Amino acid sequence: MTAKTAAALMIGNEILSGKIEEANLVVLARALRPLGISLRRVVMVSDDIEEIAREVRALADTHDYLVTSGGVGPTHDDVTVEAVAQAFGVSVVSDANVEAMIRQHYGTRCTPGHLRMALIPAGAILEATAQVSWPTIRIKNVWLLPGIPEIFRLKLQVFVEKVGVSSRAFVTHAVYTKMDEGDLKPLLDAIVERYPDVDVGSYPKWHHERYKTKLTFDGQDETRVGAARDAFVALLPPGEPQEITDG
C-alpha cells in the first residue's frame, strides 16, 4: 500500500524572526510515521493572509493531508482561519457551539477577543475525541492546529485518532560507527543500489565519545529495512559497528 502524504505549514512572524523556536514540526513528523503517512513538505510563512492562502491551496492540492501550526488565537496577528477560508473560497463564520464553550469557560471575563476563537471557515468540521473535547478545525484535508507547543500536542492527538493508520508504519533501524562519511560512502552506495526501496541516511556527529557517524535505514517493509541494515553491517571493517538500534 502506497504511503499517504502530508505537508506542514508553520505560521508566524515570531518563528521567522527567531523570537520563538519552532517546536511543533518534529512532533508532527514523529506522529505521522506510525500512521504510515510520509511528511513530504514543510513551509514557513509570516502572518499574511494572502501568503497563507496561497500556500494552503498549493499544499492541500498536492498532499493527502495539510496540517497548519499557528495563527488560531484571539489577537490581530492570528489570521489563519481567515486565510484558510480565502484559500477555499468560503466565508468566515462564528460557530455557535464553540462560542458557547468559550463563554462558559471565561464566564464574565469573556471578551470579543476570546470570541474570535469561535471563528471557522464556513463548511468546516469541528473534530473532537473523548479525550480532547475542545474542537479542532478541519476543512476538507486541512487541519488547523494552534502554535503553542503544549496545545499543538494535545490537538495532534485528535488528528491521529481521526485519521488513523493509512498504511504500514515506517520502520527505522540505526547503526553507529566511528568511521567518517568519506570512508562510508562506497559502502552506502552499494546498499542504496541494492535496496532502492529503503531510505538510507548518514548523519555525522562531531566530538562525540561514542560514535562519529549515525546511519539510518527507513521504510515500510520491515524485512527489507532489516536486510539493508544487515547488508551494510556486513560491509563494515572489524571493530564496527559501535551500536545497532531499532527505531
The other form holds:
Number of protein chains: 2
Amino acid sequence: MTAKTAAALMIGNEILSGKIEEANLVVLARALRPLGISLRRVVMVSDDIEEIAREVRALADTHDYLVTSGGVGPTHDDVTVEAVAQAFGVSVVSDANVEAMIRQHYGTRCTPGHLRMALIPAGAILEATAQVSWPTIRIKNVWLLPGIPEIFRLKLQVFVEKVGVSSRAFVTHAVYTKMDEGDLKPLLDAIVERYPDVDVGSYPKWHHERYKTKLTFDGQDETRVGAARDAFVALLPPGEPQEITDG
Amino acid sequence: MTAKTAAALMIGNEILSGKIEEANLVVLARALRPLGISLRRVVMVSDDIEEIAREVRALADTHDYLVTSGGVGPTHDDVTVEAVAQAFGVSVVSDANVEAMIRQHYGTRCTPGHLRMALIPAGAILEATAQVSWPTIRIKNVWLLPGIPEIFRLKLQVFVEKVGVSSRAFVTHAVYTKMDEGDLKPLLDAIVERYPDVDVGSYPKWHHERYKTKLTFDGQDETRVGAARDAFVALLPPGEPQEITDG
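Just the form predicted alone so far, so send over the form predicted together with another copy of the chain.
To see the whole picture, the full complex is given below, headed by that same chain.
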C-alpha cells in the first residue's frame, strides 16, 4: 500500500519577515507520520490572494491532502478563504450556522468584522468533532487551519480524526555514532543499496559530547526498517554504536 | 528604490518527516531585513535531485537571491550540489583549493567520503570572509548553505557581508491592544487605505494577560511607517493602546 501524500501551505507576511517564527509545520509533520501520510512539500507565501490561489491549485492537484496554515480571520491580511475560493473557482459565502454561532458568542458586541469569520468558499464542508466543535473549513482535499499555534493544534486533531489512518504508520529507528560522515559514507551506501525501501538519513551534530552523527532508518515496513538498522550496526567497528533508539 | 527579493529552499527529508524542526528560516528572514531584501517565498522539499533542481531553477529565475539550506555533505542524502549543478546545466567538479583544505584538515584519516565535500557545481564561486574562511558555495545568485544550524548561521554572515545592504532597511513598529480583530477591522481598513506603502499586520494572541491583538507596521520608509502607526493609534478608543514598541 503506497503512502498517501500531503502538502502544507503556510501563509503570512509575518513568517517571511521573521516577525513570527513558524511553529506549525513540525506539529503537522509529526501528526501525519502515525497516519501513514507522507508530507512531501511545504510552501510559505505572503498574504497575496493570487499567489495563494495559484499555490493551492498546484498543491491540491498533486497531493492527496493540502493543509493550509494562517490567513483565516477577520482583518485585511486574512485572505486565505478568498484565495482558496478563487483556486476552486467558487464564490465566498457566509455560512448560516457559523454566523449563528458568532452572533451567539459575541451577543450585542457582534460587529460586521466578527461576522467575516463566517465566510467560507461555497461548497466547503465544515468539519467538527465532539472535542472540537468550532468548525474547521475543508473544501475537497484542502483543510484550512488558522495560524495561531494553539488553534492550529486544536484543529489539527479534527483533521487527524476525520482523515484517519490511511496506510501503515511510519516507523523510525536511530543509531548514534562517534564516526563522522566521511567515514560513514561507504557503510551507508551499502545499506541504501540493500534497502531501497528504507529511508536512511545521516545528521551530523556540531559539537556534542555523546555522538558525532545520528543515523536514522524510516519506513512503513517495521521488519525492513529494523533489518536495515541491524545491517548497518553490524558494519560498524568495535566500540560503536554509542546508542540505538526507537524514534 | 524597490527592495531586492529573496527566496529560500530548505532541503531534507528530516524536515518533512518532523524528525528535525527547521530552525534556519527565521534566522535568514531576520538577517535579510536590515539589508533591505524582501524574502518572498520559502519552499521545503525532500532529498530528491530532480525536485531540488526544478525548484532551484524556478526560484533563482524569479528572485534576486536564492539561499538553500541543507543537503551539502558527503553522504548519499546530500544531493544539493548535484541538483544545483543540474539546475544550471553544469557538471559537478572537485575544487582543488577545497580539496587541499580537506586533505590538510583530515591528514592521514582523509577518505574518499571526506573529499566529496570538495565537490561544487562547475563555475561556482567559493565565497569567504576574514571571519569565515571555510568556503561558501555560490553559483550566480544561488547561495548553498548547510542545514546544521550552527554552520548555517556562520555562513549566513558571509552572505550578509558579500551581498551588503541593497536598499533601505525594513523598519517595523508594533502596537498592542486589548481589542479583538473583529472590532479592529474598520480601523485597520482605514489605515491600509491611507498607507498602501506600509505593510500592516494583525496578530491575535490566544490568552495573553497584557494584550489581545498585536498590530505591526512595516516598510522601508521610516517616516511613512511611523505616520501609519500614529494614525492608527489616533483611531483607538480611550484606554488604548496598551503599548507601542519598535520592532
